[in-house]
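What follows is one chain in structure tokens, specifically the form predicted on its own.
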Amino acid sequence: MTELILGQVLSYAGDPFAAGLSAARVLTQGAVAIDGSHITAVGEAGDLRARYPQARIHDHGAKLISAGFIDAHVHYPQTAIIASWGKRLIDWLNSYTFPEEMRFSDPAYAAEIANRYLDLVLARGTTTVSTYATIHPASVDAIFTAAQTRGMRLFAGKTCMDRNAPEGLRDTARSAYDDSKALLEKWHGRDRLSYVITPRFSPTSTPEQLQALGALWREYPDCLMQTHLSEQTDEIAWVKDLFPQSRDYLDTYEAQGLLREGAVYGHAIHLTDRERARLIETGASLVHCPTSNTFIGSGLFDMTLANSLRVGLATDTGGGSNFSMLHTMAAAYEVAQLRGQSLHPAQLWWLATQGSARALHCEDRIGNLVTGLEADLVVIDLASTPAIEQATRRAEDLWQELFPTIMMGDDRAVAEVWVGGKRLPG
């Protein structure tokens, strides 16, 4: 049976940054028609019932609807240390990180995690992330199993480190090689489920271990890739120390083999003149991290990257300090504000959604409403709160109405979530 879903509905006809914030398109009294896991039409409310006579009705009103949330950069294992105090990112990974993902060795704990943390970023409206797991397969094995269980399209790929880590987190350039090609092969392309060829940044990991997985993601191109880039200056310092042949940071993924299209780096905040053209020469993908930047002290990045480049938002968990891309919209808003630059609300609900989709190079399948692509919608309360309402109560348009929630929101104001044409219950 068709589903009919009433509301205002946001779309995008285009980039709001390249195109202009017309490319944002609204309607006020509008539709989304699903049949099975795909959206089929998008229109005037009045239209669609038409068409739709037999349909099954969810009128919300006034509430938005709009494509779900794609987180592009997060550490699911990292949940349960989410908001750990006080630490710049190396002592960070030391004190916090290293030792919780020691205890993913056991695979009854990972699957614990993984629904956890998947339950947590649903009921904030996030359909989609592309996670980093451990070193251990079975890490990989949990979230791809709880993705599935939950019909969701999720990105994810086993952590490699050969250096630089406790003795329980490192593997080998053989064993990365190894055990990424047997989790690519097993989980890559089955159900909405895609590998992603991971080594966590290159203090962790040696050369010959990028080459391994740069020679990996030359066997399966069609798979992404995902690190970090340029996160601090006393990581860049380091990476300097251990990489004395390299021109900059980039190129110690670039040498082996890990810079091209479907590259994706988190963070890149602090990039040199050379980085930023090969970036953009190259199409790769950036992934923006305010809440992580600010946490943990790593810097602001320039918004105005997105001009040239695709960029997407993420949460960063657990170095980020909220499971919520509203509260994720919201950082990012206020760190360009400290960088001189103010970003439409329309650009910042085009990151948290088609932005990250072409982040992560599936805009073809999720991040919009669009006839064909795949019903993972988001229903938001702009009232969810008396302190939204007050605000939304004077809003001249939707952007005035939806900019409070954007600053204020929290999981209250997610009324409904569909994954896969299928409404979640709650």
Ligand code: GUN
Given for the second form:
Amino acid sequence: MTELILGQVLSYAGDPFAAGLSAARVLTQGAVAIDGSHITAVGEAGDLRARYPQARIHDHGAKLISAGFIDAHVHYPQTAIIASWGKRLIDWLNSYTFPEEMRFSDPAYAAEIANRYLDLVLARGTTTVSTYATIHPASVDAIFTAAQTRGMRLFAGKTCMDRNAPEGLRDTARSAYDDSKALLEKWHGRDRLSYVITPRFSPTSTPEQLQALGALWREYPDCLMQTHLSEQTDEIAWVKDLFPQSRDYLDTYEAQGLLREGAVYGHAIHLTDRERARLIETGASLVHCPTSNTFIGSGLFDMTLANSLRVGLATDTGGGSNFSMLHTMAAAYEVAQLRGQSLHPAQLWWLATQGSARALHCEDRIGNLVTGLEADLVVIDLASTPAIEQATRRAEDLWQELFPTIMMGDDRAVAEVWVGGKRLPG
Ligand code: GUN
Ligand code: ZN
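Next up, the form predicted in complex with the ligand, please; the one we just looked at was the form predicted on its own.
Below is the whole assembly, all chains and molecules, this chain first.
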């Protein structure tokens, strides 16, 4: 049975950073046709109604129909410690993150948080995430199982750390390789799931561990590799002490085979000229985590990088202070303003959908509303609260109508979510 979803349909014919705003396509009375798990047509409502006379109609009036949000960098195990007060990166990790991640030695706790986390993000219109698990293999099983049950496309990997982490949260170079490989063999490519090789960051991995994971990546070149890069200045100074041989932070990864297309670096705020040039040359991806970068006090990402690199958008739960990609777009807007860069709503929305899909190399499957892609959709109420509604009354186009929802919207704006062609109950 064809499902026909009617509303204002937003899709992209290109990258609005490179191609300008004409890359965004708005059908004011549009429709998306879904057959099974995929999008089979996108067009004018009248045309698609005529083409699919038997279709089941879901008429959303003036609501916005968009691809589901893609959160390109999260730590699902930090769900319960989101919005913990105070401290900068390294003591935040030691005070809140590591004690919480320790609890994931209990598979039942891992399963509870994995399910809780996915329900929280789906309610906010996020249909795909790329998540770090903990060092415990069962924490990877927990999140993949929870995603599989919900039919979600999801990226995840076992976080590897063999130094500068407490007893109980350390593996070794050997066990990180063996456990990652076993999990990869078990999950990668199963249903909509992808395994991601995941060294946490250079301070918590010995060069031997990074090298072992570089070797694993060479064995499975179609996997992604995710880690952190140049988030805080103290962290960068620490990396310099730990890796005296390295030219810079990025070099600690490059030296071990962890820099190429398919590498996904979170934060990447304080980059040297050499690092920027190397990232561009190699075609690596960056992920902007604006609520985290303000919350932990890390710094202001340079959005001009989106002109020459794959850049995605992310909450960085729980260093980020909010599960919502709407809130994250608002923070990205504000951070850009502080750098004298004004992001258009079409660019913000693109970052949260196709931009993140490109950063995760899955833009041929998700992140846009075009024929042939998987049917992960979100329906957005553009007047979800009285405060937002009154701010939209004089809007002259979709962007003016949408911007108050970007700046002030939350889960109340999410009217409906579709995952793999199925509407979530709700
Ligand atoms: N760097 C290494 N680990 C983490 C983490 O869990 N959160 C953030 N924000 N930065 C990190
Ligand atoms: Zn992170």
